[in-house]
Amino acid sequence: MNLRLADLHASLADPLLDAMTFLNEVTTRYPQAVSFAPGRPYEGFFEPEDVPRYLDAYLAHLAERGLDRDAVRTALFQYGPTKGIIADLVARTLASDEGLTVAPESLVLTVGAQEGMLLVLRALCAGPDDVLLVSAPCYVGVTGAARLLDLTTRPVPEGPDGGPDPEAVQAAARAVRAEGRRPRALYVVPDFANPSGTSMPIAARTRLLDVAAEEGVLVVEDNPYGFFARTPGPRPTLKALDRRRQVVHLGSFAKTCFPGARLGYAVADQEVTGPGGRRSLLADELAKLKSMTTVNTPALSQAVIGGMLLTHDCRLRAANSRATAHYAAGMDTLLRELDRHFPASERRRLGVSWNRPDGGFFAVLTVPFAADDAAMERCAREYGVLWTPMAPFYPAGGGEHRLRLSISALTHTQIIDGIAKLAAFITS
């Protein structure tokens, strides 16, 4: 049978769905290129051997809780409990990396962060009326899922130093009621955001939290590159700011321990009251949503984190510090280089600039010509080089003129011979 692409879903025809596809299909057809474009973590700090490691880890702390060998085998071979076993060590590691205490039956253990995302975004998204708010630039990977649900997006643009602008979420919810539409939630990454890489300042983040109460708007906090700063003294995430319990706060083990294991997780703590007055928390209603898609999260790879997360007494941050000076190095080397190939009179001929982010893995770099596709490929083509188009993040449209940069999967040595062939790229 012959399917027409017409007749199946519509968002399947959108080029969104089609923006990290050629990407991967460029990366590979350009193997020996040097790639700022995957956002994935450096190589560098896996051992396959921890895998084994971790799993012993967590297997002895089974037994130390007194499970037997049926138990054992029972808890790591069958189907498990929807809403994941290891909840409990993510709410310790949680109380110790972020000062954030949540009672582990208000957490759900997911599929990686983005299937966390889509119980959220299916659960919230009650009719067509129901609009998300997203900041812009914005991470493809919620407009994509909200594109997936026919959720409707409304851009947000982002404030002077960076994530959405708490007066223009304000005046965008106030747009939206006037249309005779609801806005739902708040979507926003306020550490090291992808792609910009922008933080929000602690004020920004008290006052989006103060309009978002006023607009009886929901934010869904998604958090995974907050270890990583260049400068000491870690923010406080929205969710640890949360008075109202308005925040969703999602997170996800792919940065901080290693993304293979497909683990997330999201603290959903907010109540539901249904029939009779029966009352729930958000984190059950998106247990049933997960039951009927993934059923429960493979309860090994719990495991292998559980173990890590033990290994490291829940202490991540620490777990992660010599990831962290790596990556703070590899953004120190990347402005340097821009700032050696692009003196201050040659941006200004060129028309190029670029911001200076305090941390995480991204900056965004602004270029003369259009920054689509077709030059990405020319340029890994001719001058060994990738980089991410800018435009998919965008939306409502823009971006065109500007690039993203990562340099989480880099040595520094890869991120000075990338910025020069870059530069010769720009110049030619």
Ligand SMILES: Cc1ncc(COP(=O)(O)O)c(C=O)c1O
Contents of the next structure:
Amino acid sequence: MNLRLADLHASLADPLLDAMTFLNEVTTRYPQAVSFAPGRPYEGFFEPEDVPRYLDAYLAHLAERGLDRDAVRTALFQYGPTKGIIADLVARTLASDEGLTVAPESLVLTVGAQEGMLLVLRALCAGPDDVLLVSAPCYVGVTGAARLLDLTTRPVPEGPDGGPDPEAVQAAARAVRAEGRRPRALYVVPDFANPSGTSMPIAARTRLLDVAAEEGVLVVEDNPYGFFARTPGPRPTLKALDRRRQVVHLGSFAKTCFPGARLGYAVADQEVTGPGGRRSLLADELAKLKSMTTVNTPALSQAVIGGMLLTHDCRLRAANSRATAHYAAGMDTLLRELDRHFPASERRRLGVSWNRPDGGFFAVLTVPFAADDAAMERCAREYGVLWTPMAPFYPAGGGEHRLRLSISALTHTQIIDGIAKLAAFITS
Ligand SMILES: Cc1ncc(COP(=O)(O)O)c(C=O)c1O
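Let me have the form predicted together with the named molecule next, following on from the form predicted on its own.
Let us now look at the entire complex, which starts with that chain.
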């Protein structure tokens, strides 16, 4: 039976869902091109022997906890608890790395932060009148998840310093309410955001939490890049500043461990009152949804990442010190090479500018031409360099002259070579 796209869910005809597929397709067609496109981690630190080593460390941990052979069999081979099996280790890691005190019951281990987003949006948004505020530009994973769930998103422009401007959040929340709808939650990546690379100053974080509380808006914090901070050190997460249980925090092990494990978590410590005053945690409600999607996060992935956490004494910042230095040097190289190819006088003449993230994976370049799919493909074909158009990251339009550069998967030599090629394309 042949199907018509028009008869399938409307999200499938949304260009948003094609944006990443097209990029992957171009990447496959030009394998020799230097690619500033993917936000994937650098592979130079991955050693295949580490996988069995971490698994062994987790097995030793189960034995130390007194599990006999049958109990280990059940833990690793069977369907497992929906909320996961390594919440205690994740809670210890959050305490040592983020200064966050989290009860393991408030955690749900998810198949990446992406699943966490889907569960949280599904749980929080009750009906068509609930609106999700998102920063613009915004990570397509969340706008895509909202599209799958038929949720309405409302973009809030990022402020000059990074993150959604708190005053703009307030204005957007009030505008939504004036339309008779409910501004339900705000999605934000406060550290080294994808795609803009910017980080929210600490004062803006506090102000954002105050504004969100005043407006009755929950904050969904997504924090895959906060670990890659350097001097003056990491900024506190929104969850660490949260005094009102207003923040649902999403974590990912994709960048701090490795994405092949597809492991993430949600910290959802909000109390939920049900019929007859029955109380639960939002984490338990997320688990109910999860039981109807992925059932449980693969035990093997949790065991390997659990073993990695144990191997590093539940201190992922320390475990990632080499990676952090590598990414920081990569960002320095990128900014230095842009400075070298586009000295200040040239920049103005050409209409080229860029931001200066102090860490993370991404920077954004503004160019005088439309940085669209056609330009990206021509750049790959004729100049051997790839990047990501920014327009799909703006839910209500914008970003047509911007492109995202990611340094994460590249060596320094590739960055130097890639920027030379990109400069040749821009000045052609
Ligand atoms: C902001 C943001 N959130 C979430 C993710 C996805 O995380 P995970 O791989 O854990 O699903 C990414 C990945 O690039 C990201 O940039």
